[in-house]
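The chain that follows stands alone, in the form predicted on its own, written as structure tokens.
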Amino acid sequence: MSRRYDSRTTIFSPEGRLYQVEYAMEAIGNAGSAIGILSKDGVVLVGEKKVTSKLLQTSTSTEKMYKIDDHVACAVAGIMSDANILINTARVQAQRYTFSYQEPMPVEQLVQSLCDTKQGYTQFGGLRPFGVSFLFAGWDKNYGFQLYMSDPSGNYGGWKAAAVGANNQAAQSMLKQDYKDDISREEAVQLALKVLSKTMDSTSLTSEKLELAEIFLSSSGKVKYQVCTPDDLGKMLVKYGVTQPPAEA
């Protein structure tokens, strides 16, 4: 039945479904997973890097984590070229707000404006939805630390812990079991790495296959976005018992 209705994003099927939008979500299901956890003193984002070939020169810049403004960052799952367009749009919107009002853009307002753009691509003919899901982490003076998840349909929601990408259902159910409301940032990192180690397709977790970023308040009260270096990430994986320490030569 779907074949007659899935050629365009603008046509509803008799069951009330938009197949093209659902297919875009399926595309994200094949991408490297990303997990976000909200803690009492920050937000943790962890992403899985898909290394397609050992001959590939791994990028020196991050592949899954992007800083949008001083107080907002995001983790990406899906088609990276689509994500780059949306990230640039979000950065411009954040700067325009700061230029106009001389203060950082509220996190939810930024997420909503980006989701409005995504929604437009599901309603007009000749366009395809963006095949990308985001986890937004940020801090503002209104609501403190926040974590939002958005999908290709333009829907978004605030979450305490969320997973997107491959095996996100399994990751989500593990997070539901183990998440506590008063979790600290260090515990959140430990939980994210544990969940990712159990839901990732590869057998062993190494620092080359992961990216970890945190948003927290520094001692001076400023919002700080920090990406974990591969060396520190490797030590963390050993410390939390996710991987075995390398054998001595």
The other form holds:
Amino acid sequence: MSRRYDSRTTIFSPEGRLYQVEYAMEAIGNAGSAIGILSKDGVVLVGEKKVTSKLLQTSTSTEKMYKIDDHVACAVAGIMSDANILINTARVQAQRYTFSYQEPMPVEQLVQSLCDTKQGYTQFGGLRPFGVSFLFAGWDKNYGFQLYMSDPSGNYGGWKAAAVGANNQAAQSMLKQDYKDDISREEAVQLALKVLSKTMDSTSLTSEKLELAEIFLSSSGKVKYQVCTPDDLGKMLVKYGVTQPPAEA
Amino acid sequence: MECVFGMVGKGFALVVADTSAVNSILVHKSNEDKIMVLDSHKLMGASGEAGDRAQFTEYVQKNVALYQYRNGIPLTTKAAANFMRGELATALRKNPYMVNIVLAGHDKETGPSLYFIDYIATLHKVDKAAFGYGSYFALSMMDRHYHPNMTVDEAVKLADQCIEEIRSRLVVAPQNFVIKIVDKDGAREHSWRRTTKD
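Return the structure block for the form predicted together with the partner chain; the form predicted on its own was the one displayed.
So here's everything in the complex, that chain up top.
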């Protein structure tokens, strides 16, 4: 019955649903998960890498984390090629704002602007929606550290802790239990790694399968976006006791 | 000839403009307010082509208001100044706005600031600025007597000295002037200097 209303994104079904948008969210539900946690001195983003191979050049390419501007970064879950387009759009929007106003674009405005773009693909043009969900992490002088989650429908919300991608509901409920409002950045890293290790499907958790990035203020007051090196990540996994050694034969 | 000038004091900024609306040898009115209140804490004194002046200043004012409605936060003075400059620059090589602007604002974090924006999209952050034939006299007067962190009384006294010079030395001096001030409590009219009633 619903098949009649599937093929075009720009029409409602009789029950008032947009199937293409929902199918896009399905696609994301099968992709590598990402978790974001807001702490009082920074924002933490952790992502599960689906493509793991010793041959992968990890020093120059990231799969999950991208810097949008000096003060905003994002984690992606979903179709990578779609994500690249949107990341580029977000970068252009951020620079365009700075070109006009000579100030960094407030984080919510950037998210809103990108979500307006995504919404367009659910209403006109006859093109399919983007199969990506984002977790935006950033800092601005109006609201300090912020975390936003957006999905293919173009909806977004500000969150204290959020999860996208595979098993995101399980991750979200775990976060709800363990999150405290005055959590520090280090505790947030620990919580994120713990939650991700529990919700990831894979049998062994090593630093190759994860990406960790943090947004915080340096001692000089500038916003810093730092991606954790695989070595440091490995040490952290051991320290927090979340490493599971590979199964012995 | 039109003249607009301004200066920064301790915790405030002042903008002074003549209030004549002139068409060749005819004075339409001598109480034309050329200092627009851009938002609660910004003043924009504009001089130039009358039609362009009204069009551009109102365009900027409405865009500044739209930004605040959309985003829940006001633009900083610096952002507003750069936005204005960008609009002038974009129009410059097609159909330029013949408007010169002195933008004064007060921001909570950075205090008072003054920007000089001319019709070819020059932007300078300054302590004192002036446009028009009156600028020859106003700038010289301010160069001599201005010092940083003046009180409101000192600044108004300096403005009066500038107005006095303009009145006595400019061949077709404007009849009336308006002084507006912006500080942490907002942008408002301070006083008038009249020689004629309109």
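What we label the rigid core is the largest C-alpha set whose atoms superpose within 1.5 Å from one form to the other. These figures come from a predicted structure and were not determined experimentally. Numbering follows the first chain given and starts at 1.
(Q) Superposed on the rigid core, does the Cα of N30 end up 2 angstroms or more away between these two forms? (A) The answer is no; the displacement is under 2 Å.
- [ ] Superpose on the rigid core, then tell me if the C-alpha of T52 is displaced by 2 angstroms or more between these two forms.
- [x] It does, since the T52 C-alpha is displaced 2 Å or more between these two forms after the core fit.
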